[in-house]
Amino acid sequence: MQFGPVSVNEMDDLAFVAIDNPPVNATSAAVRAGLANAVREVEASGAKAAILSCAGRTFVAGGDISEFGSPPKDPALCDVISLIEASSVPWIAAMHGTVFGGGLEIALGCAFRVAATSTRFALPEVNLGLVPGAGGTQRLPRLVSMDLCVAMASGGAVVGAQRFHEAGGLDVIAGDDPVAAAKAFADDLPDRPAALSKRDVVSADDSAIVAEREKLHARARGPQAPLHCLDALEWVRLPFAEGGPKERALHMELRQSAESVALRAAFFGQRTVAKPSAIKGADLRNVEQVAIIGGGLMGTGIATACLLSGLSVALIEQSDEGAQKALATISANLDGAVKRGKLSAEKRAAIDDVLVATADMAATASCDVAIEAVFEDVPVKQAVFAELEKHMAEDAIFATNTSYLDPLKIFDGISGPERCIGLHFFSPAHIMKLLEVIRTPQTSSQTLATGFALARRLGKIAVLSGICDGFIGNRILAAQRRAAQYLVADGAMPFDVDAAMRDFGYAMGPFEVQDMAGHQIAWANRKANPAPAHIRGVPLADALCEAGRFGLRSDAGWHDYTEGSRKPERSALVEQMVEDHRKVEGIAARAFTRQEIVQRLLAVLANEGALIVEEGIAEDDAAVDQVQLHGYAFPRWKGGPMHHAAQNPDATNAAMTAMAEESRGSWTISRRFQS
């Protein structure tokens, strides 16, 4: 019998459930009505089990998200996972891949559960501001113990088929054939067990859940999502009747919320700048072995991102001494992996044969793609491709990683220009998950697709950016500076902007920010590329260095800094920079409340991205909002700064307004948010 995406086969004294709802089996409204339908026909068929299994790669991977910000559609899940659980035919779930939300939810509700080797069990819901909402919470704690309910749905950790079964939660381990092991496991099948929603908690404890409250209210200002989690795992004290019904109405009232909404957003743009236009349709060249030209921090991390995800690599350095303290560099970092569970032993001693250190480019004559990461110098990186070309196919592709040069420039004179690009990393390279890929007029389609391609192999998040200084990322960054420290020469102190923004959401305010980069390269960049006249100026950035306050590294940048201490303490020295500075200026302090420092910088964010989505540097709003979750730490549950605007537009007007008149000239602001 065939039930829209759910089919039910008999064979013998089972029968077969399969779900085949293409990628990832999500429950979307038809999925639903089948299941519900399956359970009516296996009834009737007199079987004595039914194994459910999916079609496709994985198990059900969760909900379809697309759905949540629509009306509920019948029959709701929870209502068909206790179809399933009351069934007098016991039901098997046999499962492979990611058995995610609603299809662990889906897994609770039958008697017995079996899974691949390799599955990974998760209850992800909050991570889109979310409760679950078929008795994920109910269920749980009463096959595995709390302290694993709370990781795994406070916290959204990813649990395997072996320590799931280690917890209670599997009855079978199945090798790579889920279905064959249930069909084994239904020949020789054991008494039926209590429905999970008629047990009791498997552990009386809630010492896990206090202790994750407390270590959630210690971080202030953050996603409320995983305190929900909390509250619902409580229910669980309460008969199954009362707590399940109290966990799905907190999962609806939670879609409709902003956190919710913003989540779904980020969700969604995620997977939006992953195919932008520009590589639709493009053939791919194959790469697995790549260059890497530079053993400084950039170019290492480079090396072990792509060492880490399967490649050959060379790394080419100046002298053989460069070369072996760059091959140290990317040891310790393999080894990191290695403590940090990223990578196994065995991957470890096998990466050795697939790494060359030298420095030597003619070990550069079979690699697919070059990555320059050298000083950023347009002579010395332009240098740096003539020799490759000496070298290198006609068809290997070029990529500069350059943050701030144009890379026009850059490939000037190299033969095959439609194979030059940029891949913009994030420091470390082997951690940060941005990838920003930049096209120049020349750039092919095949170039740029290849270069994506490249960025889902390192586990990255690329994202397509034309040429302008700085790109997306930095260019906003720029921005969100020159704001900042408008608010400084105006009234605010670099200590209270940094508090605010934290109480926005932000790890670090901006200031912190730059005390840990350092200001060292930023102080020789302002030297060399001075401003605009028309561009207001405030040179305390200047005044920081030429009084030796560096960041963090010499203790004292904007905040003073305990020697071996990362916590900014307020400087009373920089708020008396700060005062003589507005005194030569003529500027009569005002002051500024959290609000609007927040206000302000948000706006000029979203203000900047907006005028790069206009010149067509970005395609969209998506891909500002990519690059600021990514590799700028603005906070996911915020959804990004174009997001977020657009849920406040006119606070983001009038932020800017202000702005603009009180620096005339300062700022260009964008169509959308003039008044």
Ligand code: NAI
The other form holds:
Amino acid sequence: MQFGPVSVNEMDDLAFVAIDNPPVNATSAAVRAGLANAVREVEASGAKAAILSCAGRTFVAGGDISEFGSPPKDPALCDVISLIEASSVPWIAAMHGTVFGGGLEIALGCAFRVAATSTRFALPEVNLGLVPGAGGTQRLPRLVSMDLCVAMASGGAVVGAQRFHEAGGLDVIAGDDPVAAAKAFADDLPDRPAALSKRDVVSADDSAIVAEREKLHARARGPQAPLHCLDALEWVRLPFAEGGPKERALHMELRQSAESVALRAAFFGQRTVAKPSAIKGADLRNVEQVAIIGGGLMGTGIATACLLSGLSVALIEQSDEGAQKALATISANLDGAVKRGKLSAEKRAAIDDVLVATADMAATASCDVAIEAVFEDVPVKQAVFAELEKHMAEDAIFATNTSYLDPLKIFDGISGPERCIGLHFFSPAHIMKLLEVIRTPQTSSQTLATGFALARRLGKIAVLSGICDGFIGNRILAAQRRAAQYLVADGAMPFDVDAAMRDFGYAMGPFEVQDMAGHQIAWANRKANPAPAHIRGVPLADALCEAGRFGLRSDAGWHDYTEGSRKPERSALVEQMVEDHRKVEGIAARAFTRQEIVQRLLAVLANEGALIVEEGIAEDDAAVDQVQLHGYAFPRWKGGPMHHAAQNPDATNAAMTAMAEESRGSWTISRRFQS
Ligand code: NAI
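Could you give the coordinates for the form predicted together with the ligand, as opposed to the form predicted on its own above?
Below is the whole assembly, all chains and molecules, this chain first.
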């Protein structure tokens, strides 16, 4: 029998229920309705047991998130699960892949649970600003310890089959054919245990909830969903008939929350940017060997990322000594990955066979891609590519990691401009998720698509960018830094600006970030490329450098730092410098509330982002938001600056108008934010 995406087949005395709803068997309305019909069909069949499995790469991996924005359609998942749980025929969940969210909730409604060894379990609703909505927080604590429930429901932990089995979550863990394992299990079916909704909670001890709540409260500002999930877990002290509906009601309420709407926008944005229109239908060039030129901070990080993803690497430095130094850094990075459990000891040992570090460019000959990360200097980079041209295949891809230089200048004169691209990694390159993929007007769609495929292989979030000063991320950052300095010149103090942004949800304020990165390079850049005369300049950053305050490494920058500590302290000296500057400029300081500070600094992000979209540098708002979320620590539960501005258009318009009036000629306001 077929009920939409759900089929029921009877064989011997068993009913086989299968869900086939690609790509991840999400619990769409059709799946829910199909399952409800399947329960009835199975009951009518008189089967001894029903084995529930899924087609494709995974068991049910969650809800259909696209349904979350609209009114719920019947039947609700919680009701379908109650039908399964109450059925006269015991259901056996036969699981593989990622049993997430609604998938795990369905499994908890089954009488028995069987899983392939590689199966993973999670309640990731918290990552979308939600609590589970179909009994996850109510049935799980009746099966496994509260510690594990807190980690999964509130912390979003993903748990492997072995651990879940040891915790009591599974009846059988076996091989890679869960249906065969379930069949074998059904041959000798144990007595049916009480339904989870009828059982007592595994542990009476709520200390895990209390400890997690304290931890979350200690974090200044953060998403609320982890706390809501703890509330829901506490409801297991109520009868299921009360706790279940309470969880469901909270889930439905949170679907409308700003936090959930923002997190869903971030989730969908990530999907959108992965497939820009420019690469649709393009062929890929195979990439197995990567040449990395320059083994400094970035080159070694990029090499580490490539090696961790199973690629071969030829790293080229200026001298043998430089190559050895780079090798030592990469080794230390890899050892760190082993320590963090990201890389097995065997794989670590095998990497030595696929990594060469040398001063000899000939080692690049068989590489598919070259990623250049030498000094930020056009002639140096040009010389590197001219040399690479002599050694590498004509169709090898040439990529530059430049932060600010024009890739067109770097690639000037290279044969095959269609194979040239920018791959702008962020530091540390083996950890940071963002990769800006920069296209020149000549870059072919095959080169771009290959850049995106490489990013995916490296586990990065790739965002397509055109060419402009600083590309998407650093251009926006520069605008925000300028706005932060205007705030200081006009009345706020750096310490207060940072505090306001931390209040909003950033881990660090903009001045703290500058202190952490160090001021020297930016100072040198300002001297080399002075800002145009019509842009209001604030010489305070230069004054800091002249006073030897280069940031964290000199224990002094915009803030003071006690030696060895990263905690910023208010600097009386800097505040005096600020007041002196105001005096010289004749500025009458005015007070800025924290809210004004946040509104202005967010408005500038959105405004620069909107200009970038209008100019066609970024494809859409989602691209700007993803850059900010994955490269610049924008709090994910606020969605990104474009999402935030779209939710708060009046405040954004007003803040931009005020800033443009106060610093005339210094801001171009996007069409979108002109009030
Ligand atoms: P770095 O100074 O740490 O490393 C540059 C390395 O290139 C040095 O080890 C140097 O010996 C080597 N090198 C110079 N000329 C060479 C040549 N002809 N052949 C082989 N090796 C050569 O610099 P970093 O920070 O790694 O930056 C490299 C590039 O990455 C620059 O273009 C920079 O703008 C860009 N970038 C830097 C980021 C950062 O956070 N530091 C972030 C993103 C991009």
